[in-house]
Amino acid sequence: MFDNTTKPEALVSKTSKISTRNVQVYYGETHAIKDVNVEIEDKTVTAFIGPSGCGKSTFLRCINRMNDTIESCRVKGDIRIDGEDIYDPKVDPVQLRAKVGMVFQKPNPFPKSIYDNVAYGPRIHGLSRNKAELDGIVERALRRAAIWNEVKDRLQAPGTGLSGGQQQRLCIARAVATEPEVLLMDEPCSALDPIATAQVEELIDELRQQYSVVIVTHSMQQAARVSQRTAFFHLGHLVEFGDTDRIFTSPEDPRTESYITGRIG
């Protein structure tokens, strides 16, 4: 459990991907986050859980400088990737963001056709040298979204026909593709049928054996199905943080008991 009185000193880990530092997020006079202090393994499914409006989502946004798109937005504190302060003035956003993959609560394929979605950040990004390389980039990429064998005869279909949970996998197979690092999801599952659901739990578990996975979700039993790590967002507070079984079996804090026995929430 975190307070405010937990010195940052006693928080670092020597397999950290993520270190955040008194993280403050602003918008316009709202203090939306406080005092945020975490580390994020290597290679670990780390959930993000809280009600509505807790906070998660911004803070999850601060990791690939997403907020830096909303005017009223200031963050404050620090945040790092294997070492590199991500909001130091020399770091590209853009090149951030090849790093820090994004996979959003919707399913928003671009209005293009399956190949260029997942084609589309290796080439601003100038990862290949020719189209052969391009297509072994866009082939790797929907293999690891487990969803290669669906669309591999229809590569110039458009994104956007594909049903719900395909057009979620293609949207990480593009977020893969740029070979991050770190992989951030938003809800990813929410918009989806439990079918689908399943197919991306399973999806997020594979994934995690090459990426720091970072997932924020509504859902308590997906939480407990697949992450390693449970963060709990209460008020703009990270309230308590540690291994999943412990934070489902049994929290320090009292917040982080009643919502899980959804007494609060």
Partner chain sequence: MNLSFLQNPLVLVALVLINAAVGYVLARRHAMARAGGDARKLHSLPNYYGMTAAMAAGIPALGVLAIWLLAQPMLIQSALLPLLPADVVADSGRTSLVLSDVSRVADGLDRAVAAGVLDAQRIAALHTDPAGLRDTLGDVGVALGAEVEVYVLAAAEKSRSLDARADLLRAGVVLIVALAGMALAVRAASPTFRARNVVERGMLALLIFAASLAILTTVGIVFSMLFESLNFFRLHPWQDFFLGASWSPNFRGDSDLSILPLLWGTLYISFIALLVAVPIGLFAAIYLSEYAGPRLRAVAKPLLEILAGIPTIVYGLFALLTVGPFLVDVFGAGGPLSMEGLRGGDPLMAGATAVMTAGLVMGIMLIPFVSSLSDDIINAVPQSLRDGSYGLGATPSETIRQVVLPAALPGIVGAILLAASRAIGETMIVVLGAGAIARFSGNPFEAMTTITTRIVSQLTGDTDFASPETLVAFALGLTLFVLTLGLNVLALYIVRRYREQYE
Second form
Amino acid sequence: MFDNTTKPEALVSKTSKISTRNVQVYYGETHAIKDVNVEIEDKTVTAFIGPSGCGKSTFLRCINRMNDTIESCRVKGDIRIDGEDIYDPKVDPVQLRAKVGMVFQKPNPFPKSIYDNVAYGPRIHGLSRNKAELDGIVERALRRAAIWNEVKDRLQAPGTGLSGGQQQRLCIARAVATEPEVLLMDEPCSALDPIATAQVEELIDELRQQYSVVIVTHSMQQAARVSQRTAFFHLGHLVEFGDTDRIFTSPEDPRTESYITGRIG
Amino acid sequence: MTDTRHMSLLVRDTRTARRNRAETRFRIYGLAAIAIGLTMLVILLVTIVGRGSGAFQQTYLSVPVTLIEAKLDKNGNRDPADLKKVTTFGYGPLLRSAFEQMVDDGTIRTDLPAKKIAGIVSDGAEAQVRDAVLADPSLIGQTVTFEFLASGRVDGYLKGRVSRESIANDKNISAEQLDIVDQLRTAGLLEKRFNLAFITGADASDARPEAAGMGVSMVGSLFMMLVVLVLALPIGVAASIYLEEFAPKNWITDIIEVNISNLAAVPSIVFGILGLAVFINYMHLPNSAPLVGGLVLTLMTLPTIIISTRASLKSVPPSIRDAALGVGASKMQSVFHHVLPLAAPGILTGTIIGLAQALGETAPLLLIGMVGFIASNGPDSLGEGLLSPNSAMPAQIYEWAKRADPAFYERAWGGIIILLVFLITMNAVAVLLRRRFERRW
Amino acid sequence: MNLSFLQNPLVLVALVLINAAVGYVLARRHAMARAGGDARKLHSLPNYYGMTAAMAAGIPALGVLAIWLLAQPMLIQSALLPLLPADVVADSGRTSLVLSDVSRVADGLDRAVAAGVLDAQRIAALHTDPAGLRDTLGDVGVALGAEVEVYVLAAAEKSRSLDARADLLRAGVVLIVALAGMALAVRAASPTFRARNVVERGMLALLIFAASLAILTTVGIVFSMLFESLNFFRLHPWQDFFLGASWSPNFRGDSDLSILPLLWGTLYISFIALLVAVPIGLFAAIYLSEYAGPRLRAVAKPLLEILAGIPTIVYGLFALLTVGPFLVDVFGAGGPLSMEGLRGGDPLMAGATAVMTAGLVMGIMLIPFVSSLSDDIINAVPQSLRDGSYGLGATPSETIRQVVLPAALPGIVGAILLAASRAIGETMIVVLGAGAIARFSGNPFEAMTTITTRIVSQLTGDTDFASPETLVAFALGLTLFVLTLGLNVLALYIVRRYREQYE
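And the form predicted together with the partner chain, for comparison with the form predicted on its own?
Whole complex next, starting from this chain.
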């Protein structure tokens, strides 16, 4: 890794999965994200941290164009995945989101059975030829989300009947079932108790084997535990970006230091 | 079957294309549904205006009538009691001779007898002359030009509803009579004019569609709305205040709540049955009276008013109540001094909408006898207005729709225009109130 | 002195209100005088003393009046029983029919006297031979089913004299209660009297009374229909009503009065109405809540809701005079789709009134009803579910069909049930658009009739409350009430459960 990580230009590497250039986001008149440049690597967990309202979630939602569903939101600048501009008019957000999965703050299982929750993505994207194949995909996804053993006997039970931690792991299973390349997680543990949080964090670490994971978190401890790279956002700016160890031990920017030591945020 | 993995985002795969086409189709269904709904609205409004606006115009015929003293006042002393003895029937000959006169001076060229010619004016023409004579006996002996309503068929002929083909089997009018109409029209004696009597007049019998008006039934509706306003508003507000501010949470209040939301969905005709059985059969209130109609509509409107009043009470934030209680006001004072005034615009809006709903309601009124052609004059006093038989706007429209002569259909559509003007005005006031006073906490 | 003006309850109400106003002024002044003109020495604000007096003078008196008005007819009826023949009294069904005759005769006599047609002497002369009374009463607008019996006239006379005496007594009692209430409250108005607490307790009682009026209305509806329905079932076998096959009322008696053909017509028309309203309303709601931009929404939603604000009489006229004739042009004799050839020269549609006419128009009326209810319900589906689906790469329509609609399904079913209840109870459209022929037929272009139209036709015009042909309307009304109530309760329960799920 490079030392001078705050300068993204210096970070162009072969493993870069997502790269952004001068990204600006506006909500109506509000300038929510200002000039963000970042390089996110493949098979790495990248954490976005920062005080509430700093824009980290907004930026995350730009990466799979979830912001498209918000009327007043405008995105400027350049976001590339594998070198392709995802805001290109030729890109269908539907295809993009199949490639960049997302897990949300509050567990949001559909009011369907556990099986149908996981099978939903593969079905709409047509990933299976027949029932047996679909069964395989569902089982693989549930295993990867480390929830298979808990639900294998009640796949037809409603997903909403699970506990909070199980629901969130079900949502992760649902996201990985579509075989994405990037997994975005928006404070995935904020609605969970400590035990469930630990389970999900463990899971995130395993997911790193296959995906590029981007996680937004409120908790610095969590960022330190699960991520290899950390980006600190403040008032819409990307203040500092680098190896997690370094950000937490010797931050370069005084704002990062204030945040980490608990003086702001 | 496509594997999205490792495919370029810039290339759209066939499955996505297919899904996007399904997406477009789905959107089109939605747009089509809205378009159908709006088209229906447009068709409805165009029909109403197109077919009803004719009712606001009526054909009048000016005829000089010589009021012969020998026929009207044999004694020559202008005694009102004697004048009254001459019935409407006795004025017939005057009218016929007036038409004979018009034939003689060449205004009308026809072979028809005078009785047939007189068929082109309304059956009420004689009564019109008689009323004029009784009002001013000094007219006797003079020749006075009267503006008579043309008969319903003649009016229809001018409005295009009646044609020479359509009257082939019609006993009430003949092609020769239409010839006369054409002649009078060319002479400028017969023309269509704005018809104020439609808005202010009373209903008329089956034979005189040209004379029927909405005025008296409008008064009936007005009195009913008065009853509804006086009863439903205070009772509705009181009930809502209790349920929203004071009621403990227990099974009794639960039953009341379920009851109110169910009453709001009970068919209106059931309220009519209730009115017939309780107010008329049991309590012996007079049949067809606006008071009874008002009571029935009150019961029907109450749930609507309660539901909207509770919503506006609920929208007043608890901090207002706490503030009043904090300076030592009683619970009752905090509600009446602070919460109620703040909720007033919402309550008023809900009440107006409830009234508009009641104004257009027909079914229950049919059961308590508030149908058309009951009252020929407006009431003289409040008590009479509440208790003497009357009709109501929607019931009057229904009555016209049931009659055989298509001339009444035009009146029914015209009546709808008047009714809708009232409803639109009330709803517009409600919307304005809401805009003007709406408060977001 | 002629006190007969006091018999009018409205006069009585006015007097009580005036008395209450006087009480207000007196009590307020009294309290102030006792406090030496210094309001600070009073326990409550001076107005509260006035209000205690006004309430004490008004509420008990008006309460007595209301109860009296309700109870008087019942008490007088029981006083009339000894005048009736024993065989009538023995049969409770006949008793109530005869009593209703008595009250009609009494009513008719009152009207005849008011109109100057009869006076006391002439009525006395009729006592032994009431022949011809039926025609006299018919002239003043009271239609009777048969000639008046001697005992009916006697009972009617007795009821008139009892009524007159009771009315005067009522006036006396009400006025005494009012004055006594006022006097007590004025005397009590001293500085230590906790007037505000008393007023507030009184107010609370009034509020509770207002809230319970809703219950009273329901009770009134049920009982008024139940009693007359029971009378009906005494005159007519219930088996025919619930299980018979035909409806042919015959005012000379011996009618077939079965609800089944009417129910068939009602359900058929409602079904067609829902067939129109549900898809259009639902798709409109989906588009408005999921796709439409704020501007389209701001325009289309209120415009659609205008359809719901148009009175039903307008739709009735539209059905009878516009939609009906249009359908006849298409499906009637000589029309392009009349299928005369297939039906042996018999066109599909004979007249403008038909199931299809009423059903289509009712469907139009229900579009905004379905769309605004579904709109609310779709909006209650949490955004997080949509996000979850979009996040997996679903298109909006896939999200709606596979996530939003299944989640909203219970609510939408509730909305459809409410719409169905509306359709079943709708009156004016079917009165004008559906026709008057009761039959079981599958052809939607034929005229059929419904429960509500029959209620209207049996209860309008001259009605004789002793004949099953009139009373059947109450049994129909009760059935309609039970049917719609069941649907409403079920629908409201489902919708409420649905809302709680996402709150």
